[in-house]
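One chain comes next, on its own, written as structure tokens: the form predicted alone.
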Amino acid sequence: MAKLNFGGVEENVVTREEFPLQKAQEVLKDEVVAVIGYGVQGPGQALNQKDNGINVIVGQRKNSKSWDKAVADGFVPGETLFEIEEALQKGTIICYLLSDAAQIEYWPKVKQNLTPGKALYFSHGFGITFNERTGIVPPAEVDVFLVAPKGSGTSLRRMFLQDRGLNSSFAIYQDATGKARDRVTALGIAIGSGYLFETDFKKEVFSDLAGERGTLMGAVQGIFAAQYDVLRKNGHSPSEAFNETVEELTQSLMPLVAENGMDWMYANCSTTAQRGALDWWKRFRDATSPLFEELYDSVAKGAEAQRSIDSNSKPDYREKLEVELAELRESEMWRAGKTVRSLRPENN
């Protein structure tokens, strides 16, 4: 493991250099992993270690359309692909793969199949950070670990195919066998990960809530609103407004700060706009913390772990989530945003 030195701060980081397909095969090669659950991180996850010569089963409820995308993938009922409890039951290294709210729910079969020497593995914190409101508490026999994508199953399984790789996390919550290291590393470059950095589930879960509500997706969206509706008040057109929010940004910009960094990206544009960025982001900062503040409060109190609960176990859960959705698809910049995607090059 190589240590990785951040302005003073260090890290526990590991590579592909140091840790190769070759050697995660080697630590994997008596184990099956059973994939539980084909919805956003399942496919990826799950067609990854496939490529990668990892002997892989997915568990999913049959006659669902995930279930019928597991076998157009190439997953194949009876060999590869059984219901969950059949995958539970074969599986040495459990990938615990459901949503949330569905983790709940299918803990105590999962938890009847969790013999010892097995391994639980997740992609996300949650349900062992909140286990008194998630309920999940593991066997002291089994490694409990868990691999975090810093991206969609979709991203992780694109970079995959072209030959990159999407950066996770890693943290070890219980050893019981002494080779959870060896599992969790294996298990992190077989999906296809770019490097691995070390953290634990209690803050990969904080980091994780508080970012998809903040940058990644909830900040941007409503700074992307904003900008746009007042481009708009002001007399912009929807494609103006739209191509100054959104489409520079991401097809653009974006790109760059992603290559070489935002300094490089401000070193390289107009003297105009660096003067207009450098005296705004500060103020962008100050105007935002406090709201940051107040959202990291509301993850590390519990408060967004339980909404999330409360609202996605609820029977019309999808129901009112495609209103909500539907809000965001109907609003004039994403309508502006589809007929600009589809005026691109690559769609003509």
Ligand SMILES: NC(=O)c1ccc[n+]([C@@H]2O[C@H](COP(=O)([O-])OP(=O)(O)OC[C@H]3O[C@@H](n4cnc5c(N)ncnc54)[C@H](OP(=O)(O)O)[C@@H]3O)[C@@H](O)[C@H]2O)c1
Contents of the next structure:
Amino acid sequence: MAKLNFGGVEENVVTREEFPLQKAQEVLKDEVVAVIGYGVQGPGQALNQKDNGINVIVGQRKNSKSWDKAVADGFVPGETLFEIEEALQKGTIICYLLSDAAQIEYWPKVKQNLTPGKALYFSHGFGITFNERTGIVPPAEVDVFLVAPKGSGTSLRRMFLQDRGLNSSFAIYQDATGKARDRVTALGIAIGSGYLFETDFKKEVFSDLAGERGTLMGAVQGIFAAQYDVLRKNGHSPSEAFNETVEELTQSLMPLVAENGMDWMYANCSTTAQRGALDWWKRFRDATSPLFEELYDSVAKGAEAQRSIDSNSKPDYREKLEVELAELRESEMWRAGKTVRSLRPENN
Ligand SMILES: NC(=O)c1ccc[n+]([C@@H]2O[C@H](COP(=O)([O-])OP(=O)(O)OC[C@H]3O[C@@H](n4cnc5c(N)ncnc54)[C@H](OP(=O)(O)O)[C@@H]3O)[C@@H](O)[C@H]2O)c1
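Instead of the form predicted alone shown above, give the structure for the form predicted together with this ligand, please.
Next comes the full complex, and the chain you just saw is listed first.
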């Protein structure tokens, strides 16, 4: 582990320099990594590991688009692609990448196949942290750990193919074999992480649930919608409102922030823009802080987890989700966005 300084605070992290791919291959050479679930994370993690020379198989229910996708991606039925139960038997490391709700349903079958010495791997602290609600309590004789990529499985794969890396956290919940740290670090490197930072299951799930409900997804859509509506109410065209709210941010400004930080983005904008942003950002912080506090409390008391379990366990959850996504898609702002995207020169 390397000790690095983050904003004045020291943290232990694992970089690819100190734990190169060859070391990961060596640690995992006798393992069968069974990726259970081929949804969003499954493909990214399974394909990256396969390309990195790890012995990986996929477990996925048949008669599903996800099964067909695994076949199209090169996994061979009966050789590297199996029904979930068969993959659970064959795997020595079980990467449990079903949706968090389906993990509850399948847990009895997973538990049955967790013979001593195997490892149970998650990409989220959800099932274990909220085990009073999920019932996921692993046997004592297996390693239990997580690697949680900080991004979509789609990005994990895309960035791997671009020779980049998506940062991930890792945590060890149970080290039954004495090899948990090596195993989890090797997996983190093999799935294509940038650097790995250590956390625990509870912190992982609390920060993840807060982050996605907050700035990463919920809050960002909320402030987009608020600004867009105010501009529209004041007579601005959809084109103007969308460009000033979303397009400029995603196409021009966020890439600058990604490259070199917020101050650098500010430094590359007009002095008029800088003055306004410097005057207003603290007001937005102060206005939204109470909401973020409320959100964190809701996560910490388990209410967000329960809501997720309840809604995602329903048989018709996909249909209901589609209705809510359609509401976003059909809103004027995102319909305007579709047109704006179609006008990008690279799309013509
Ligand atoms: N999405 C991300 O990018 C992301 C990022 C970081 C961490 N994670 C974590 O990674 C894990 C996997 O998440 P995900 O987003 O990849 O999940 P997902 O896309 O929802 O994957 C669903 C997988 O679960 C299967 N599944 C769903 N319901 C099932 C059921 N009732 N019976 C059998 N299989 C069922 C799906 O098969 P079918 O297609 O056949 O339904 C598919 O293989 C979760 O712990 C999540 O928190 C995800």
